[in-house]
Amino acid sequence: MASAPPILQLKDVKKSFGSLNAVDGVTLDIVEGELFTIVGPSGSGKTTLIRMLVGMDKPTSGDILLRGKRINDVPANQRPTCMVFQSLALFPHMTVGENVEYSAKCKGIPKKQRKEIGTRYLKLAHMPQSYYDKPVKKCSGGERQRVALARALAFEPEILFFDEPLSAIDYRLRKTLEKELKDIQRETGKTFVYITHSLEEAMVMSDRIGVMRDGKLAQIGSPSTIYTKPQDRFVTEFMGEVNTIPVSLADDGRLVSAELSASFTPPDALPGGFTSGVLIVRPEDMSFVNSANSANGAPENQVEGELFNEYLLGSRIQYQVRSAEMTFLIEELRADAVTRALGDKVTLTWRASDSMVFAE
């Protein structure tokens, strides 16, 4: 992927309302044929931002390059790219083919050709051909899904963008639909460019994901990069659930928890000048110390509590443990799990190489 040539270039954009700078230079090449996900908290810029690469808004400052050309002040209209909306936006009042023929009827296609290419981007993206003629109104939320992404394929962009579409469905049909949009994606090789709030959408979909934070992207990674080498505590904590404990540097090079009275063997590399911030490790790189893992001698961390709750995740086991004023989470197989009794007294341990250390 690295190796292909930048469709979507964004030179220092910015994006101002008033003293507010919602995108605040944000630079960023974006490969063809990817599937690049932009997440980030409400507020962060993302939506600023995507509504500036489809041609809804234009920068205040900075330049966007669609293959070279400058596209600022090209409408909308104008690109060779399209949108799926949130609300997918379709038209209440036309059947499933009719949506989907729009683009083609907007070009003055002949009928029996827009029938073709309407039958052709229904079947990408798994509908019925007898729905063809079915009101869109009549569809359920998912068939509705699917009716916006043929009508967008059908348009024949070189880039789709996707503003949150799945986030309005339930949680199985998400899932089914997040395949299916990679699936498409691949079998298309069209450059999806796509925002959501989902950590898991984004991690389950992407290529490269860019994490934004007040209006600028604080990393840019594949999903892997992403998710072990965080470059900063707020990409660490925002990327999925962790452990962190407040921690200071003692002179003998270990790491200090006053809320723990304990001490820690730190990762290999600190930050530089660092003396005091936070340890974290994230629940599936913790365990509980057993005979196993303690026949080689003690652990190399170790934290003493008592365990408060336990939560079912499928395949996955999760614990909630108590240490002084401190709560762990910790993550199993459920193939591996002990049974333990709520109350028990346990002790959890962890690799140093499976922590991460920021400075405050």
Second form
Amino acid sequence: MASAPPILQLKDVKKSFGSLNAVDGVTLDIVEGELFTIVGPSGSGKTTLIRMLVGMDKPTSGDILLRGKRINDVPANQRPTCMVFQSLALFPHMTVGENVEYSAKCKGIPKKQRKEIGTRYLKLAHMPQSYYDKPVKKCSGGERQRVALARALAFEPEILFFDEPLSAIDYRLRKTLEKELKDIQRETGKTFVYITHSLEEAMVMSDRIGVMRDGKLAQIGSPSTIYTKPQDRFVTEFMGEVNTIPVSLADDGRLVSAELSASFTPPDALPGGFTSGVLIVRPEDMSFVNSANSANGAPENQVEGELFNEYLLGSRIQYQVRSAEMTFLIEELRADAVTRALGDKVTLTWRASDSMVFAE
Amino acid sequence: MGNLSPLARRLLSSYIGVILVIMYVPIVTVGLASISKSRFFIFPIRKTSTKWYEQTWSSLQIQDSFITSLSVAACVALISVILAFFGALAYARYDWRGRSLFQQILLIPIFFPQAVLGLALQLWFNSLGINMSWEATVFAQMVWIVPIVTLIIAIQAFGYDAAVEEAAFDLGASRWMIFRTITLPLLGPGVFAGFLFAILLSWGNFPLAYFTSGADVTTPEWLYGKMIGGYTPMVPAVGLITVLLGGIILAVGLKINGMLQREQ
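Moving on from the form predicted alone, please list the structure of the form predicted in complex with the partner chain.
The complete assembly is shown below, putting the previous chain first.
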């Protein structure tokens, strides 16, 4: 995939509103045929960015190139790209079919062919033909999603953009549609650029993810790279719940936590010139000390605490452990869990190689 | 009313009944006065007659006043709707410098007492050298009616997702195509309601016409003129016809509006 030429290039793209830099220098190549997700918290500038990519807004500076051609000033209706809006923006006074045919109508395609196009793309979006003449006002949430997708696909865009279209629907349907969307992307081979605040959504669907913060891309990489090798504390915490321990480097090379009055073995690679910062361990990388993992002597990292609460997460169980003024989260597979009582004294441990350290 | 006791329900019904009677008896009285045979209204009516209606029908003065009033109403409604349509988009749909000032200024004519507004416009037309005529009345009434119609259409414009226009644009539609296929159909019911309001407000308007119509006489002006000198039961006859015509316009309009809404 890396050898394919980029279909869309962003070169130091900036957008400011007054003194606010909503998008603050984004450089990015999007490869033809990939599903690229831009993920970030609200206010990170991702919607502003996508509006520039589809042509609703113009960048303050920087360049946007589509297949090598600068398209900064090309308005949305003259770009071969299309977007599925957050609100879907279906035309409420039209039927399902009229919505899907709209772009063909704009191109001046005759009625009979328009219907063929509409039918083809409705089918691609898993909508039965019987919905063709149904008013969109009478469609359910999931049906509307499919109509919006079919309408955008029927435009036959070179790149299809999505501005968090799934954010407003219930969990189960969202999970189904996420997978369907990825399947449709594979089926059509189109380039999809997806925006979301949900990292979970990004993980499920993406070939590559760009994590956005304060108008900048903090990290770009495959979902597994982002997960296993997050670049900084922001990306790590954005990926999900983590345990964060403020530490400083002691002379003996160990990491000392003043709050826990304990010291820990650092992972192999410490950031250059590290003196103090945070030690981060994911809940699933933590475990309770028991006879199995202490068989060869006491584990290298230990925190003693009290079991405060437990949460059942389907196939896993998450525990909250309190130690000094800190709380820790530990996850175990339900199958591996032993019965514990709330209030029990427990000892936590983790492998140094599973921990991450960031300077602060 | 589901959880009211039978007594309370009966009291409430009679209360509503009394209010309705008090409100509508005057109109019934007008109707009665118009069929009284004698020239002046004395209750109870001794003899009834349709002669005042016959005279009304054949009166050229009254025919003229109807034609004048209808012409004014038609012009006011047409021009108001066009101005108000774009005004409403500016009011509700687009963000532009000066929008909030526009929103405030727009309402000012509504707060003026109409007699004051009429006088002001008369003085203004005079100093501009514009002749007082029914055409001047069209302008005068528009000063008051355009803001109202703008608000009516703006309500509709607030009610729809602005992203639909962007979506159409993104799908390759030109500005004109967006206007024709998206904006206009979505604002249609509001535009029609505004049109209806404009006709009815103009049809019944007296003060603005009084100050600005010069030698032309609208129906409300004719009524006023006959009230202060030369009363005959033609006055209530014309009054009743005016009300009925207004009612018919409203009923037909609501019917059409209902059809427009259902189509969406």
